[in-house]
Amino acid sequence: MSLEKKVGAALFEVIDPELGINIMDLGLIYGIGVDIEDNVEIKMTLTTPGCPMHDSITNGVKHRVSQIEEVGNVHVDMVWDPAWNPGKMSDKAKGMLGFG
């Protein structure tokens, strides 16, 4: 399995503490990049720019990804464009939140 796929799989274990759903199913991850030195950059967003869980989620991402043996440094790039919307959620997350 590629390191990018390992990172993606690990991010399913990072839970948004307010919603109780992982950040992958919520559609918060916009991209995962890995350079030749196995440093990882994660481009992500939150449900709102003023999300009170900003630090908690960002730290959870960094912590979980850094636990993967091959990973060098981890950088989280928080972006607000494009803005998150419920259409970015998986069908599983939509069902859990009653959007289904």
Second form
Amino acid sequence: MSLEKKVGAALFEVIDPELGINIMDLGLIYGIGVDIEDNVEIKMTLTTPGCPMHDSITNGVKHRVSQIEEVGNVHVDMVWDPAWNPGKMSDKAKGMLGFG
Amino acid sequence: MKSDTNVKLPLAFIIYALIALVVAQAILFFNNDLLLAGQFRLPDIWMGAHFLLLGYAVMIAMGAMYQLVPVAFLTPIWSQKLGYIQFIITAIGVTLFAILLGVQPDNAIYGGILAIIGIIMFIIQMVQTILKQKNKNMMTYFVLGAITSFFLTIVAGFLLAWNISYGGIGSHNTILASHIVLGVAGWFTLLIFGFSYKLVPMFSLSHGFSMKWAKPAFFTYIIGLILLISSFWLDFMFLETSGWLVLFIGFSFFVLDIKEILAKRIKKKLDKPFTFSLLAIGNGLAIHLIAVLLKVTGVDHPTIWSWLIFLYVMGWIIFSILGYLYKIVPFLWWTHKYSNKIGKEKVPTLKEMINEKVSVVLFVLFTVSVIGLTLGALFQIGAVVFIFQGLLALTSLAYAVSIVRVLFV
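Form predicted alone done, so how does the form predicted together with its partner chain look?
All chains and molecules follow, beginning with the one already shown.
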């Protein structure tokens, strides 16, 4: 399995504590990049700017990804453009929220 | 952006407030005969009312603002050190003031002065914090409107306490009416409006709403407050009816926005405590409508108006706070205890930190108590007032315990 895929799989274990749904199914992860030294760059967003869980979730992502053996440094790039919208959620997340 | 506020600061306010809630309801229970007689302007009722409004509602509002202002306005608290000093002074001042109102009203001003110093420190703290906000929005104006009303409320309150101690100020009743309107409608309502624009979308995960009624709601409600307060000073009945009508229209604009936010929510199944806060919005709208109808039909019986003010305070303000607190305290405690553990080990969700089933029972009991108490008083049935004020006091105690329990998860 490639390191990108390992990181993606690990992020399924980071749960948004307010919604009780993992950040991958919520569609918060926009991209995972790995350089030649296995440093990981994660581009992500939150459901709303000014989310009080901002630091908690960002640190959760760093902690979980750092636990993967091959990973070097982890950098989280929080972006607001494009803004998150419900269409980014998986069907599983939509089902859990009773949406759609 | 996280709230940089140390958890101890908002929690200190919240724990003091929960104790004050139980004390207030116990005082009102032991004076249920005065409630039955509709005698609200007596020292013991003043004591209970000020423990409820200053001790519980104001202290909760202060604690919640120390937590929510940095989150909602994306700016850190101006001085946390001032926050701790302000907490101690306000807590001592409010306690002393409420007790003196009950046992030595002539000396209440001394407790009042201390409470006012604490409140002014809070106002300076919040104004300094909010002024640092880069991009002002409608929420900013609601909170500034609320803080301005709060300042005017304590000025009016100081004049009342001065008059009780030394006399010499005419228009005591007019100042009292202005004090009540500025406090409950100006400070609390504008504050709940403002924070609801952040909290309702956040807790319902709403997207794509417009907030198009926020500005009309703000200006209309402010105009309503000015009209109503002016009517007390000018003693002009038409102005009073107009004031209530404009307040109702302002509240309706706010409800239109909340309706749109909820219609566009993604989280279809809402948490029960949050639903209770939404129910309080419905209560608030109904109470404003009843006030308009009473004025239009010329109903001026003081007992009816006393109980309408009671319903305004309990059904709208206190119920809103009771519901939101079930979300705010778990969030505070989760951030303190689990924020650095997420991603390393399994941590509970916010919902797992509360017992939602118990909250439903408590919220039903609060609703039943308030309805029973009001009906008992309006129909002058002593046993009903006794039972439901007793139930309200016990429910408040159980509620306080259920919130404190979160801190042991």
